[in-house]
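Just one chain follows, in the form predicted alone, and it is written as structure tokens.
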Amino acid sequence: MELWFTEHHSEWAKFSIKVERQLYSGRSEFQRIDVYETSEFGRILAIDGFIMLTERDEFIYHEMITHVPMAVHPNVRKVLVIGAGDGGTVRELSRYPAIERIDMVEIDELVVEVCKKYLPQTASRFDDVRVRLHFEDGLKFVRRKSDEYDLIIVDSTDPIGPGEGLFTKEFYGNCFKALKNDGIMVNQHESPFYEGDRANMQRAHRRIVESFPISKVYQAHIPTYPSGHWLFGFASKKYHPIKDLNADAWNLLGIKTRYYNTKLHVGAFALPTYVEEYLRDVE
């Protein structure tokens, strides 16, 4: 008997991966958490039936949400990460010795514990002395902050369930307040392809544009995310993601990556025409 994990990408489209065995299944007070072993994608983390990451392609997402802003801002010392219970974003940030503190706010402690046990490739740097874990609501946490962070990375789930509050105008306004006067916020921006994902993407973009003077969108190809075409938002008080990219300085750091590079950085902001039109419709 074959076991397949299937995720609904739209009412008429599904994405399936053959599963060798289920390693974990549990429910926190917030959501259902599952870990599967597969031959094609390695271990898979799913929350409420949606793929959060796979061992095979998680590097794409985590490199692009982290290294893009780090290659632009010249002096990141203090970072706030909201969500990111799998640890991949913290892992990438920990590669920068100049960062002094990483506050990670995750509402569901069980996600972190499950990832430490079953996804050690991703959850490998929670023990970094610069990392401070806060198990609470990210919306409430950031509401209390002002002029504190150089970079905020919103590595949230989709805008349903526990992640819903992280896509509101209030939340983005509070992120703006929590950033220093040259701060950057980066967020996962959903996919532009399927109608439901596109509506979420447009709603988030409209609210970010209302909050930040510089608001751009960039893309990456992530095979196991809906349609494989994924977007990220780059919002900034001062720095432009291309004009202020310091490619030479970033390359001198010698950080080894598998997806991100500074040439790709520039190209990632060159969006397909249909995506530009969707964004323009809400700006």
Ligand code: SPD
Given for the second form:
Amino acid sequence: MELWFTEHHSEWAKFSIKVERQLYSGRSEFQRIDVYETSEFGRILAIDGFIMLTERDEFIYHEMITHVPMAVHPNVRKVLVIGAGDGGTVRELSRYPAIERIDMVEIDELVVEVCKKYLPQTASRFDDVRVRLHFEDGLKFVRRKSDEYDLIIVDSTDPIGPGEGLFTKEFYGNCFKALKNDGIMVNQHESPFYEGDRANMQRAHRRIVESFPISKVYQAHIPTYPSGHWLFGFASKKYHPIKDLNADAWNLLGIKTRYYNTKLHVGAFALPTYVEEYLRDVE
Ligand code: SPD
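Could the form predicted together with spermidine be given as well, to go with the form predicted alone?
Next comes the full complex, and the chain you just saw is listed first.
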């Protein structure tokens, strides 16, 4: 008998991966967590039936959500990461010696425990002395902060269930307040392709545009996310993602990446016309 993992990408489209075996299945007070072993994508983490990462393509997402802002802001010392319980974003941030402190706020401690046990490829740097884990709601955590962070990375689930609050106007406003006066916020911004994701993407963009003076969107190709076309938001108080890119300084750091590079950085902000139109419609 064959076992397949299937995610609904729209009411009429599904995406399936053959599963060799299920490694973990559990339910926290917030959500259902599953880990599968597959031949094509390695291990897969699914939350409430949606793929959060696969070992094969997670590098694309984690490099793009981390290195884009890090190559723009000239002096990141203190970072807030919201969500990201799999550890992939912390792993990428930990490659920067100049970062002094990484606060990671994950609502669900079970996600971190499961990833430490079954996904050591991403959950590999939680022991970095600069990392502080806070198990609480990111929405509440950020409300208490003011003028504190150089960079906020919102590495959330989709805006259903516990991730919903991380797509609200109140949350983006509080991120603005929590950032220093040259701070940057980057968020996972959903996909432009299927109608449901597109609506979430437009709603997030409208709210971020209302909260930050500079608000741009960039893209990456992530095979296991709906349609394979994924967006990230770059919101900033001062720095422009292309005009303020310091490619030479970033390349001198010698950080070895597999997807991100400083040429791709510029290209990632060149969006297809239909996506530009969707964004313009809500600006
Ligand atoms: N539909 C998938 C969206 C997943 C975004 N978050 C992924 C978490 C990886 N650290």
